[in-house]
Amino acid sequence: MTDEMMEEGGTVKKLMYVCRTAPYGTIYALEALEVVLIGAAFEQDVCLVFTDDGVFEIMKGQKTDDIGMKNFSPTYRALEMYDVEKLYVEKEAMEQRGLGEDDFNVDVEVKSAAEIQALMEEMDIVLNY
């Protein structure tokens, strides 16, 4: 990045996080939405997409006290705040869990498989977590 980049505020890259894996039992969730908090510090074109067992990570009333882990899920309310606010769900994922867009603690877009992958064509960098 050249210092005229810089000083003009650098390039704005797309950047597509994939959250894949349920909220609680490995790292990938809570480590996607703090690598999504820092990207959107930086003032880059941040979005998220949950798919498959990550659209549990925005459920409402998640109860944590019996696993021992804390419920980061409020933090995602807190996007927002970082212009965070493309928030996509993949609607075959979502209706395979049963799940409805009232079920999320943050405002989605519901969006078939194949409008997400015309997304993730749009995108600079994809990260899967």
Second form
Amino acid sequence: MTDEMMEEGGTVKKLMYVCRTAPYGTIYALEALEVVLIGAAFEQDVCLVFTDDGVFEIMKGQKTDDIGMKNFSPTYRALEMYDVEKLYVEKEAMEQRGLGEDDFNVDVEVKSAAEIQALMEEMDIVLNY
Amino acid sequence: MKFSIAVHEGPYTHEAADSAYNFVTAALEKGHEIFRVFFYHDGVNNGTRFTTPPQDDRNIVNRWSELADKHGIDLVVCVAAAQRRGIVDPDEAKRNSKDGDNIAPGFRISGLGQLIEACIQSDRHLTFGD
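Based on the form predicted on its own presented above, generate the structure block for the form predicted together with its partner chain.
What follows is the whole complex; the chain from before opens it.
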């Protein structure tokens, strides 16, 4: 653990949210976003990783009228205002689903699975959704 | 070591609630501390006292309540997830004009900040569920 990061002003931990589920098939993606928004108030060193079907969460042009669910994808664009700025997309997951960097509604950095694995190793907390 | 736990699945449908309980009891036996168990997604259904499993089966909800009673474990149900799924304490019942409450003994309803705080305060955080 990172005892060296314990400071008098409070603890700052490296926190990674792993977003790996499609946005509407289950509630995990929506409720994950709620955690990220509330968690922002704790001013930790936060990043989000979109992997597996989670890459669909931030796809442009989502239309949910026909399934009677709220389209919550615009909320990801608000993350920047909460100082949640490190958004990573797993390259392999993106390519396997026929997506490219231009298909997302937020600015992301595309990283390989190996790079994300290395990043994950550095984390104090990993929350999976 | 100080652990915090998240339970993401409801009881009986998924083994996550059992695994979390087994982990917590094993950790306590080994002398570790459980800072908090946070129930999220369908995991909030671990906290309704109206659960009535067949008598020859384990009572997952009562098991949590007994753990809280015996070891003073903080069992927190996420308020937003609970509201969606009808898990209600007396305060929430009043606030949302419900005709009753169903929170089990030893559980309390609170916000998602409790999850993040638990992660920050603990040496390790474990999530049980999909």
